[in-house]
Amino acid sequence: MPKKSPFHQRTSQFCQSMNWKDWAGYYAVVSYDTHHEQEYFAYRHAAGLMDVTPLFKYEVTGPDALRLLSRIMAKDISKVKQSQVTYCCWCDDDGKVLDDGTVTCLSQDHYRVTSAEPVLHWFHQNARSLKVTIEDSTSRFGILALQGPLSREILTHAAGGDIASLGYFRLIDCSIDKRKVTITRTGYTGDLGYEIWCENKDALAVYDAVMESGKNYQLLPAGLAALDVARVEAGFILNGVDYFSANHCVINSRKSTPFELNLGWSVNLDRDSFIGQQALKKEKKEGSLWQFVGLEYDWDAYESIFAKFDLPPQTPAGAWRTAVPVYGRNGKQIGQATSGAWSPTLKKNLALASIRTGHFTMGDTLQIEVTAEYERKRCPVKVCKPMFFNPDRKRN
C-alpha cells in the first residue's frame, strides 16, 4: 500500500477527481480536477504547486563525499560550488545510464542527491574504503515544486525578498511561516520555478503558507498529468519512458548512453577516473548509435489522415508514453518516438524520439506512425531540437 507524503492531508483535500497513482511508493495526484487542463495553464500562465516528495533523496557527508560523487557521476562534481545545484547522470562501467537527477552542494563535505530510482546500494558499493556516510533521507523531507511565471512573486510573498536574487540552479536557506526551509531554483516544467524542502513536521504549515501567498496569483495545486505535458514541451527525458535504467534492461539494445540522450553536455571526460569513463571516451571518438531529438507533426497532414474517415483530428487528452515507430526517407524504420503531447501553449503536436545516427539531419522531414480508425498511417514530422519551450524567464 502506498505511503502518504507529509502533505497528503492537504493534497487529498484538494483532489476532487480521486485520480491517484503510485509514485515510488507514495500516493501521488494525477490531476486534482477531472481533467488536468486548468493545472497545466496554471503552470504556464500563473503557478502550480506540486508535491514531489516521492523523489529519492540522499545525504552524502564526510571528508570523501566529493570523491565518491566524482567517482559515480559523469559530470565533474568538483566544479559545483556551495549553495549550487547541478543536473547530472550516472552510468555503469559500459557507459550506459543508470539514472539522472541532481546534486546539491550544501557544504564542503555535505552533498544532497535526488534520483528517480533508489540508488543507496550503488552508492555504498562504490564507497568502500572512503570516509563517507550515505543517508537515505527520502522519508525525512517533504518537497513542494512551485512552478510558473508568477512563482517568484508568490515565493517572495511567502519567504521574503531574498528570493528575487536567487540565481538559476542555486539555493537559499530561509523560512516560511517561521519554519526553516531550503529553496532551490529548480524544476521539471521548463519554466521559472522553485522547489521547497522542509522537515516533515513543518510540511502542512509550509503548504498552507505558500497557498495563502498564492491566492491572489491564481496558484493551483497541480498533479502529474499537467507536469507530463510541460516536461514534453521542455524536452526533458523521463526514466522508464524515454530511456530505461541499465539496471532494468534485459537486452543491451535497450540501454542508452548520455550522448544518445542529448546529455553530452553533462559529461566531463577529461578528469580523474569515473565509472563509465573509458566507454564514453570511445563513444565520443567513434560516434553514437542514437540521437535524441524533437519532432513536430505536420498538422495539415495529420488532419487529412483523420479527414479520410470523416473524423476530426484526434490528439490524446494528455501526454502519451507508448512508443511508436519513426520512418526515414526510404520508408524503413529508423527509430521510435517515446513520448509526446499536444502543446496548448505552442499550438503544436510534439514528440520526443530516439533516431539512428546518420539517417537524418536537423530540419529533415521524417514520418511517424499514426493510428486512425484502427488503421496505421504515416504522418510527416520535422526533426528539431527537443527543447520546444524555453522562455527567458526560466534563467533570468
Given for the second form:
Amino acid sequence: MPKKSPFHQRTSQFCQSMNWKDWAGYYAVVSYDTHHEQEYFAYRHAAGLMDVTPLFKYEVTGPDALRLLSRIMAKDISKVKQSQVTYCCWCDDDGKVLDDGTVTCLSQDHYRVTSAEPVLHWFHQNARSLKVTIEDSTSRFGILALQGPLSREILTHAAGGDIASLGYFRLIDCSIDKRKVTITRTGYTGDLGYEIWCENKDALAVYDAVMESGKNYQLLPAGLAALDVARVEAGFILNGVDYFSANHCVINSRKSTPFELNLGWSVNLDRDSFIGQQALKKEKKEGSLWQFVGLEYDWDAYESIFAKFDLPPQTPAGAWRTAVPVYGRNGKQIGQATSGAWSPTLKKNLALASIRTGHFTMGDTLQIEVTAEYERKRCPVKVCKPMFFNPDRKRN
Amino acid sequence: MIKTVSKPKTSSYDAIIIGGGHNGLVCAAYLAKAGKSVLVVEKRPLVGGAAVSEEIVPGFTFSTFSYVVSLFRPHIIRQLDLVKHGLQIIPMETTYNPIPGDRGLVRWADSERTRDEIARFSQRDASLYSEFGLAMGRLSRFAKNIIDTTAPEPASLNPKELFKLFKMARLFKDFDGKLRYLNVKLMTMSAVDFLQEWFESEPLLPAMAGSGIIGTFLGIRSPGTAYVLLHHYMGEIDGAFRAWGFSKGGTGQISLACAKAALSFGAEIITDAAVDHIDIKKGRASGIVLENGDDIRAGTVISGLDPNRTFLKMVGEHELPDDFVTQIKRYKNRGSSGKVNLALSRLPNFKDGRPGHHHLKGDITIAPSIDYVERAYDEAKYGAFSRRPFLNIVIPSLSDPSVAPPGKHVLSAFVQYAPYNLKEGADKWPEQRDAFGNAVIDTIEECAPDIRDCIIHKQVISPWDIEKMTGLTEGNIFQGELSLEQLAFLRPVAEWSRYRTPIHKLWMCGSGTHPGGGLMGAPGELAAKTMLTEGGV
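Based on the form predicted on its own presented above, generate the structure block for the form predicted in complex with the partner chain.
All chains and molecules follow, beginning with the one already shown.
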C-alpha cells in the first residue's frame, strides 16, 4: 500500500476525483478534478500547488560531502555556491545515466540531493574512505511545489522573507505561519515557480498558509496530469519515460548518456575524475549515437489524416507516455517519440523524441506514427530543440 | 500594447483597410504576408474595434464589448502565428444558470456531473443531453465547411461554383436521414421549438435557447433562431466543438495579436485617424480622405466597417446602383444588446448553496424560464429595454487573475434586449442609460443579493453607445443580424457575397460579410485570400 505524505490530509480533502497514483511509494494526486485542464491553466496563468514529497531526498554531510558529490555527479558541484541549487545527472562507469535530480548546497559540509529513484546504495558504494554521512531524509520532509506566474506574489504574501529577490535556482530559509521552511526557486513546469521544504510536523500548517495566501490569486491544488503537460512543453525529461536508468536496463542499447539526453550542458568533463568521465570524454570526441529532440506535428497534415475518416482531429486529452516510432526520409525508423502532449498554450501538438544521429538536422521534417480510426498513419513532424515553452519570467 | 502613430509613412499603398477591428487586422496580416503594402486606418486610439480591452478603472481590465472567444478560426491562429504574438486562450469549463432561491443548473465539463444536474429537473432530459451534443457536433462539422470557405453562389453556372455546391451536397448526403431533417429544422425553426423536440425541462430549455437570440432582434420563440444556436455551437478550440474561452488579458489581446502579426509582416497601422470618405473616381476607389483632410492613395480600398456605414456614409448613395442601395438599406442591423461591465471589490454571493466558486468560472446565464426570455423580448419589440433582461455574465478574473487586482474581480454582463431604436428615439439612450444599468443590476441582485455592495465601478453601454464608440451601425455586434436571409451568399446582399462591391477596387472584409460575426476572423481571412487569388489587390 502506498504511504501518505504529510500533506495527505489536505490533498485527500481536495481530491474530489479520487484520481490517485502510486509515485515512489506515496499516494499522489493525478488530478483533483475529473479532468486536469483547470489545474494546467492554473499552472500557466495563476499558480498550482502540488505535493512533491515523494521525491527521494538525501542529506550528504561531512567534510568530504563535496568530494563525494563531485565524484558522482557529471556536473562540477564545486561550482555550486552556498544557497544555490543545481540540476544534474549522474552516470555509471560507462557514462550511462543512472538518474537526474538536483543538488543543493546548504553549507560547505551539507548538501542535499533529490532524485527520482533511491540512490543510497550507489552513494555509499562511492563514499568509501570519505568522511561523509548520507542520510535518506525522504520521509523527514514534506515538499510543496508552488508553480505559475503568480507564485511569487503568493509566496511573498505567505512567507516572511525576501522572496521577490530570490534568484533562479537559489534558496532562502524563511518562515511560513511561523514554521521554518526552506524555499528554492525550482520546479518542473518550466515556469516561474518555487519549492517549499518543511518538517513533517509543520506540513499542514504550511499547506494551509499557502492556500490561504493564494485565495486572491486563484491558486489551485494541482496534480501530476497537469504537471505532465507542463513538463512536455518545457521539454523536461522524465526517468522511466524518456530514458531508463542504466540500473534497470536489461539490454545495453536501452541505456542513455547525458549527451544523448540533451544534458551535455550539465556535464563538466575537464576536472578531477568522476564516474563515467572516460566514457563521456570518448563520446564527446567521437559523437553520440542518439539525440534528444523536440517534435512539432504538422497540424494541417494531422487534421487531414483524421479528415479522411470524416473525423475531427483528435488531440490527446493529456500527456502521453507510450513511445511511438519516428521515421526518416527514407521511410525507415530512426527513433522514437517517448512522450508528448497537445499544448493548450502553444496550440501545437508536441512530442519529445530520441533520434539516431546522422539521420536528420534541426528543422528537418520527419514522420511520426499516428493512429487514426485504428489505422496506423504517418504524420510529418518538424525537428526542433526540446524546449517549446520558456517564458522570461521563469528566470527573471 | 503596440505603438501606433496617427500619420502614415507614405501617401500611397497597395491596400488601405478602413477599420482596425479584428477582421481588418487579419485581412491586413494576410495581405502584408503576401507582400502587399498595407495601411490599416483606425479611428479610435486603440485597435480592435469591438474586440478591445480597456483599463476603465486602474487595475481592472474590461473586455468592453466582445467578451468570450470560441469561433476564432484555428487555422488563422496557426497561419498568422498568433500565439507567438501573444494570443492565449483560457477555456471556460462551466455554464451556470442561477435561479433565485434554488441551486440552479450547472453544466460542467464532466458529463456525468452534468447529467446529475439536469436530472434534478428531468431524468429524460439528462439522458438525452449528450446525444444532443453529438448531433449538434455533427451539424457543426457541416457548418464548419461553410464558414471556412467563401460562400457558394447558387445562381452561378461557373464550374467552380457548381463543384462547391456539389461538395456541400455530398457532405449533406453523408448525413443519415435523421440528421438531414434535423439540419432543415435547424434552418427554419425557433430555438425553443427546435430544442423542445429534444428537451422538456426548464431551466435547461431557456438556458440552451439563450444562445439562439444573441445579437439578433428576435425572441427565443422566433423562427430562425435555431440557426444562431448552431452558430454558437460550432465554436471550436483545439479541435473540440462548443468550446468557449477567455482571451488572457481580455478580448483586446486577440486584436493586439492580430495587429502584431500584421506589423510583423510589414503592414502599417495608424490610430486616431477617422476616415471621412472613400475617394471614388469613375466608379473606382482610389484612396481615402481622413477627417483631418489627409488624402491617402491606394490601389485597393478595403472596408472593415459594416455595410451600412461603408456604402451609405463612406461611399455615398450617388456612387452606387439604386437597387444595391435599396438592398443595403434593407439589410438589418437592429442593435438589440448592451453591456454592463462591473469592477467588483469581491466576488458576489450567488445564494445557491453551492460551495466555492468553481461554478462561476464559466458563463452565467440568467434565463430562468422560456417565458422570462420571451417577455424580455416583448418589451423590446415595442421600443423599450427589458426590465428583466436575458443576461450572459462572465467573471474572467476567476480564470485570468491578470485582469483585476488580487482578490478583486471584473464582471461582464451581456444584456439583451436593449433595442437601439427606443420608442422615444435612439438619441434618448443617454437619458435612459442609468435606468438600463439599474435594471441589469436589479436582475443580478435577484440571484446575488449583495452585488451592489461589491461594485467599485460600473460601465453601462447601450447599443447607441456601441455605435458611438465603435461605429457599428445601430450597435449591432455582428455588423448585421445573423438571420438566415442575411447569411452565406446573401451576406450582406445577394450577388455581393464575395467581398467585392459595385465599386471597382473597393472590397469588404468585416463581419457584415460571409461568414458573419462572432470574433471568427474568417471574413478578414477569406476577403484577403479572395483578393489575392482574384487580382483584387
